[in-house]
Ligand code: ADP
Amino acid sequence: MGMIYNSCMKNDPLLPFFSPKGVVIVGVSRDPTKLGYMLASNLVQSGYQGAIHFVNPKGETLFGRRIYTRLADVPDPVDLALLLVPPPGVPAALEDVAARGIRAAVIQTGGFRETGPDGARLEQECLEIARKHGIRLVGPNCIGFIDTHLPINSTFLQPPGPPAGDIAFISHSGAICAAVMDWIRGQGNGLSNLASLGNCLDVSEADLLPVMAANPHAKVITLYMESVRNGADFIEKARLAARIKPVLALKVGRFESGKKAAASHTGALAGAESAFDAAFEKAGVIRVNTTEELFQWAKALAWCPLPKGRRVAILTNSGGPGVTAADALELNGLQLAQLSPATVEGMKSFLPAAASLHNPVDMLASANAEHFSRALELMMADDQVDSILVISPPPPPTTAAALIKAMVPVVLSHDKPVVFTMMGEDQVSEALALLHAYKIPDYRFPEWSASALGALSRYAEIKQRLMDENQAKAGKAPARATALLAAEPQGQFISPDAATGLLDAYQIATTPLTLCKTAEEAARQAGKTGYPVVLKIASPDIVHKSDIGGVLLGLKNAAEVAQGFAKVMERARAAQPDAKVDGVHIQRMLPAGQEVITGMVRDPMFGPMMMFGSGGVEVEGLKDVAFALAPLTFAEAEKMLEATWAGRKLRGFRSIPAGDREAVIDTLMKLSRLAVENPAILEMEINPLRVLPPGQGAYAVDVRIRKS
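Now give the single chain's structure, the form predicted in complex with adenosine-5'-diphosphate (ADP).
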C-alpha cells in the first residue's frame, strides 16, 4: 500500500507525512464540535488505506474503532502521529511519540510562537525533544495534509475536501488552504496535494519541494509563502523542482519591512523584496502577484504542453475580443504569430470572403463549430504558431458547448498549447464542464488567457535555462584577497588601496589612486601617472567627493595640480570642517565612456545580492537597477544588463557610442565571486564603472567596500 513517489524517496524521513503506513490521532474527540472529531472523520472518510488509530485518555470508541488511552498501546503499523492536544501537553505527547517509535509528527494545535514569547519557548522545547529523538515535525499551528490521489486527508477542515487534480499547493497559512479548497472546487478544478505548514518549526516549504517534484500527480507546484526559513536551501531545492515542473509562488508581506539605513546607493535601493525577486529568479520560480494569478496560471501550466516559442495565433469570430487579446499578448511579452500562407489559403477555402484571415483571425459571427475546428486544425499544423488563444464570445449561431465539442479532439491530438476564452458565465457553463473534463484551460476574458499563455512561455524558457545552465560556482578566495581584507578594520569602509587591491585580486580592472599629502607631492605624482590626471579629496569622512567639489578632472600640468590641491583642501574645510582629511588622491584620467553602477549588499536571508544599473548622482531617483543573487552566470549577468536602460544602452543609442558589454558582464561575474568568496564583505559599490568602447574594457573608478 501507499504510493512511493520514486525510489529516492524510499528512505526519506519525510515519507511518513505523505505516504504513511499507519496514522494515529493523539487528542481525538467524540464531540462533533471539536477539531479532534473532524480530523478523525476526515481521515476515515478520505479513503485512506493504511491503519487508522485513535488516542484519548478517556478511551471508548469512535466510528466503530477503539480509542486507546495511551499511545504506547497503539498497535502496528503506525509511523505518523497527528497531535491535537492543548499546547502545554505537546512536549509530553512528543515524548510518547518517540517512545512508540514514531519519527514523524504533525502538531496541528495552535498557541505557540504566534501567541508570544511563552509560546515561542514552548515551541522550542518541542523542537529539542524532536531533535533528541530524530522526529521530524510539521507545524505547529497548521491544518495538516491532503493527497487526493493516495488518498489521505489529515486536516480538520470542514468537508468536502478538494477534488482530485493536478496542482500541488503548499501554504504557510491554514486559512488560505480552506478558502482555496472551496474556490478550486467551484472553478471545476482540483488539487493533487495540499500541505499546510503553519509555523515551520522543523519541516519547511523548501523540504516539501523535492517531494512534490517527485509526485507524478502534481503537475505544477504552487506556494503561498510568508517567509523563507533558509534562503540557500530554498533556492537549491526550488531550482531542482523547477527543472522538473513549474513552481509558482505568491510571497505575501511585501510592504512590512521598513527601509533600513543604508550606507550606499546599492543598500538604499535593495529592499527585502528585491532579494525575494532575485531568489525566485535564480531558482526559476515564477512569482505571482495575486492569489488568483497563482491558480489561473497553475491551471494552464498543469494542463498544457509547453510552447516552443512566443508566437501566438488568435482565433475568434468577432473583432473586439480579438484586438483585446492582441494587446494583452503584447503586454505579456508574447508576439502575434505571422500565419503561414498554407494556413491562410486553407481558411479561405471554407470561410466567407469578408473574414479576416490574418492574425487575429476573425471568422465573423456566422462561424460555426466546424469552422472553428477546421481553422484550429490549420493553426495546429502551422510551424509559425507556438500557441493558440481561442475566443468564443457569447455565441449565435451555435452553443458554446457545440463549439467546444468540435474543437476538443483537435486540441487533444496535437502537442501545442491552446487556451480558451469563453466569454460569459451562465451561458457557457456546459462548455466549461467539457473543457475541465478534458483538462483544457479556460478563462472568461482574453486578458487572463494572454497572461496564462505568458506564464507558459516563461516557464518553457525557465526550464530550458535550468537545463542548459550549470550553476555558477564560487571557490576559495585568493590568499591575497583574504590577507588584504583581514588587515582592514571591521564595520567600516576599507581603505581605497585595499579596495583596489581586492578588485585586482579578482582581475577586475581598476584605476589605482595614489595618496599625496602636499601640493608638491601631488604634482610630482601627477608627472609619474602621466597627464592629464584626476585629483580627488582623500578623506574617510567625505562620502560623495564631487558633491563638495572635491574631484578635479583633466588637470594638464604641475601648476594645475598644485592649484587643484589647494582648491580641494579649501573646499573640504569649508564644507566639512571636522572631516579628517588625509590629502588628495591622484588618479589616471580615463578616456570618455558610458558610466554604470554596480554593487552588492549581503541579504540576511539569501546572501550576496548584486546590483547593476544607471549610476551617477540620480541613481536613487532613476531606480534603473536590476538585482540578482551571486554567484552570477554569464546568462544571469547579461540578463541584468538587458533589464536596465544602463545595460541596453551599452549597445549604443543614437549619438551615444557603444560600450564594452562583455567587459561589464565579466566584471559583474567577477564581482559576484568576490562577494561569495569573502563573507566578511557586507557591502560593495563601484560608482562609476567607466565602460570604454567595445574591446577596450571597463574600469572601476570609484570603489567602496564595507566590512561587517
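Taking the form predicted in complex with adenosine-5'-diphosphate (ADP) as the starting point, write out the structure of the form predicted on its own.
One chain, no partners, no other molecules: that is all that follows.
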C-alpha cells in the first residue's frame, strides 16, 4: 500500500500521514489507563512495518521499545509525529517537531477552539508555528488515522479496529469514528481508511479527497461533515474525486449565514442547507440523511457494478414484500422493469402455474434454490432489466444459505447489480455470511434495498454527467458592467437604471424603465413607450412594490397614467410615510406569458447561489424554487427548471400555453456569469421574468440588485 501512495502522491506533503516511513508518539504513557498507552498499543499491534518511536520526559521502555526523553534524540526514519501532550505544551512540541525535521503532525490532544476563546488563541499559535516551519497539521481534537491495508492504526480507540474493507471514511467527529468502527464489524463490510480531522486547523476534508480518490483499496469515499472551510476548494476536489468513485456526505449542523436577514425573495428562501445541497449537486456528491444510510449506500456502491438505467426487476417468494419493494422503488426514483416475453416464457417452464410472472415476480413460498437461480439467470440476461432486487423471508422448503449458494455463481458471472433482502436474523445468518464473503450487498428489509439501488442509479448518472460535462467557466466582467457598479453606492440596492444597464451588458432581455417625477411627465413618456404601459412607484425604500399597490398594469391612455400616478403616490405615502419616493417608472407592457423568478444570493462559503422558481407575488408562499451554484452549464440550468413546477409547466400544461424554455435557460446562464464576474454584487433578483411563447424570448420585468 505504501508503494501505491508513493506513486500517486510522490511530492505531496500529505504523504507521511498515509505512508509514513517512521512514526513518533510524543506524549506516550506506560499507564494502561492513559490514551498515550492506547495509542502506542494500537500502533504496535496494527502490523505497521515502519519505524515506531516513543517520547516522554520520564524515559524507560514500552512494548520492548526505548522511550526517548527528547524528540531530538529519536533516530531516523521518522516523518510523522503524533502529539498527545497537554494543550499548553503543544506549541513547544511543535517547535521540537520542526527542529527534528518532521513536516507532518497529528495533534490528538483536545482543549482548543472547542473549549472557548483561550483554546482558540492556543490553536492559532499552533497554526502559526506550523506555517512558519512548513508543517502540515491534522487536528487538534482528533483521534488520528487508520489504514487497514498498509496497515497502520494511529488512534487511541479501544481495539479491535475496523475490518479491512472498501470504504474510506473522513470525519469531523472522533466519537462518530468510534461508533462506526464498532457498528461496521457486524455489517459484513469494512473500512479501507479512517481519518479523523477534529477542528480542521490545517488539513481539511477537501485535502484528503484526492488521496482517497487515488487509493485503489477505497471504492467509496464517505464524509461526516459539520462544516466546510473553503467552499470552492471542496467543490473542485470533490468533483474530481466523484469522477473516479462515489462520494457520499452526511452534513450535520446549521450554518450561520442561513440566518442572515435578506432583502429579496431569493435571499429569504436561500439558507445554509440550500447552499450545501447546491454545492453537493455541483460537485457530484450524494447527500445522505442518516449515518446508517451513509454506510448502507456505501456498501452497495462499493460492491456492485453500476446499472445502465433505472429499471428494476424484483424476484421473491412472497407477495407482500414484493409489493412493498415496488412502492419503495418508486419512492427512490426507480421503476419496475417490463420483463421481456422470453424471460416470462422461460420462467413458465419451471415455475408453478399460480406463480406471478410479471414484475414483481412472486414464485410462491414453495420456490426452491433451483427456482431462484434459474429465474435470476433469466433476469440477468434480460436487456430490459438494469438491476435486480431479490427478496426472501426464511423459505419453507430449503435454507436461506442454500438459496444464496445457488445464486452466487449467477451474480458473479454477470455485470449487473443485484442486492438481496434476506428478511429475518438468526435463520438467515449463514446466508448473510456467504453474501458478505462474496461482497454481495444485503439488507434486512425491501425499503433499504430499494434505497441502495436508488443510490447506485444516482451515482451512475452523476458519473456520466461529470464525464460528459465541461465545467462552466466565467471570464472578466464587461467594462460597462464594471463602470456601472463602481458608480453605485455600497451596501444598498443600486438604481433601476444601473440594474437594467447591468442586464443589458450581459445581453439579458429587459423592458427599460423610465423615471418620471410628475403625472404630466409620466403621460408624455407613456406615449413615447407605446400603450399599454406599466406604472410602478419609484422608491429605494419600498422593496416589494406590489404589496402596497404600487404597481399598475395595462394603462391604455394618458388619462389612466395621470390618475395612476396620483394613486400610487398616495398609496406609498399611506404605507410608508418615511419612504423616499422619486416618482414613478413607466415601462412597456409585455404580452401575456408565464411568470417566473430568478435570482442570486452570495453565500459566504460557496459563492453565488442561483435561484429559479415560481414568480410573481406568491414566490415565498409557494416556495417552488431550486438552487444551484454559479456559473451554470446548460445542463445545470435545465435541471433547475425540471426541479420546479414553474420550469416544468414551461412545456405547456392543459390550458397553460408553452413558454420559451430555451430563453429562460439562456437567461439563467447569463445571470450566473454576471454573478461570478461581479463579486461586488451581494444579491439580485428578477421577479418576474416574463416568459413569452417559444421563440419569442423571456424579459426581465422587475430587477433588483444589491451591492455589498
